[in-house]
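Starting off, we have a lone chain in the form predicted on its own, written out as structure tokens.
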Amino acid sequence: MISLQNISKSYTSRGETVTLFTDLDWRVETGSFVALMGASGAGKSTLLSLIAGILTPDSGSISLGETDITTLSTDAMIAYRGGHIAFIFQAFELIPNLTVTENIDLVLDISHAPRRYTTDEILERVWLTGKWRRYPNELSGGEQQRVAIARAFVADVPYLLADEPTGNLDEGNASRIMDLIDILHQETGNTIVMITHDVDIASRADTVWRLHNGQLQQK
């Protein structure tokens, strides 16, 4: 379970304080798949970064399972993140001079997280069998995002945070990417929080939440 309690977060822009959240509470049940929507600037990416322990709240607590991540030191948070949280980004974030296999395995090398699938198994699941030696520039946009999905699911970690995972894809590829995420979610039981601006993509999640005026409302 992901639990946010009394979260407040502000930032300074051009000398002025901008408040994103005040006393925000949110619970995401273990194994659920939730979509997070909201206007540009509402704080969606900030909220995801707070859950990931990349940012810290001004006040309040964030727990992932039994761990209150707001009490961890920087080094402890980095270690915890590597062993518990996977990411999918809009811009794929593949390393251009590494092959498909090397991009996938690098996550395990860095995080030391346990492996859930062999490389061959995860490539088969994302429909990239036979392309393990390809480099990112030899793949289409949809294929690159499938590598990013393989990288996110290959490690046996309980949480997956996805920031606009279909934002750079056409409608057909976006639908196929969501098919993959659905299949792998059913297999793994990961708890998934996904930011999206697309209503159709959001509808693939178990529940949809909208961030508005610093508060979350279930749609």
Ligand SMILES: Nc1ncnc2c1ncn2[C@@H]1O[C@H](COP(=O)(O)OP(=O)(O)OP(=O)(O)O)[C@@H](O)[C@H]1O
Given for the second form:
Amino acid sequence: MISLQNISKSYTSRGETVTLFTDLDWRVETGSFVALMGASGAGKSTLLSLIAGILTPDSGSISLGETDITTLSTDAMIAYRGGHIAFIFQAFELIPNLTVTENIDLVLDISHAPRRYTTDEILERVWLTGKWRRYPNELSGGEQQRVAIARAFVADVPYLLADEPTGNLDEGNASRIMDLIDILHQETGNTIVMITHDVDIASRADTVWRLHNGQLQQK
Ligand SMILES: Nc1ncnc2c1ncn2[C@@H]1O[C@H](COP(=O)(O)OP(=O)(O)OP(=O)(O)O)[C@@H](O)[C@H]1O
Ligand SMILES: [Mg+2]
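Next up, can you give the form predicted in complex with this ligand of this protein, since the form predicted on its own came first?
Full complex below, order starting with the chain above.
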């Protein structure tokens, strides 16, 4: 279970404060797959970063299972994240001077999480078998996105947070990627929170939530 209680979060930049959330509550059941929708700027990526402990709320608490991550020190949060959370970033965040294989294996080196698939196996699953020695700049946007997805599934961790994982793919490839995420979700039983702007993609999830004016509503 992912549980957010009384979360408040504001950003202040150039003397201007923007409040995204005030006393927000949210629960995501263990093993479920939820889609998070909402207009650009609504705060979806911010919400995902809060759940990942990349950002901290101004007040309130966030628990993943039994762990209240808002009480963890920075070091403890880094260690916790490595063992529990995979993240697919809106902009992939592949390491440019590492090959496809190295990008995937790096996650396991850093996180010390057990391996769920061999690198060959996961590359086959994202149909990138022939491209394991390439560098990110030698791949198309869609191929980079698939590396990011492979990297997110290779470690055996219970939570997957995905920020528009099909945002750079055409309809056909997006649909294939969603088929893959569906299968991997069934195999792993992980809990997935996925941001998407696409209603068809969102419909793949068990439940769809919309973030609007700092409030979450189930669709
Ligand atoms: N570091 C920051 N400092 C100040 N404001 C920020 C910061 N990060 C985000 N914001 C603001 O917070 C709001 C929410 O940003 P966020 O990235 O969470 O939106 P989003 O729902 O993911 O949008 P998109 O669909 O475009 O990715 C935006 O208005 C943004 O300008
Ligand atoms: Mg975003």
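Positions refer to the first chain, counted from 1. Here, rigid core means the biggest group of C-alpha atoms that superpose within 1.5 Å across both forms. Keep in mind the model is a prediction, meaning the values are calculated, not measured.
- Two rigid parts rotate against each other between the two forms, and the hinge linking them lies at Ile85 among Ile85, Trp26, Gln144, Ile69.
- Superposition of the larger rigid part on its C-alpha atoms leaves the smaller part rotated by 11 degrees between the two forms.
- Fit the two forms on the rigid core and the C-alpha of Ser140 turns out 4.5 Å off between the two forms.
- Overlaying the rigid core between the two forms leaves the Cα of Leu123 displaced by 3.1 angstrom.
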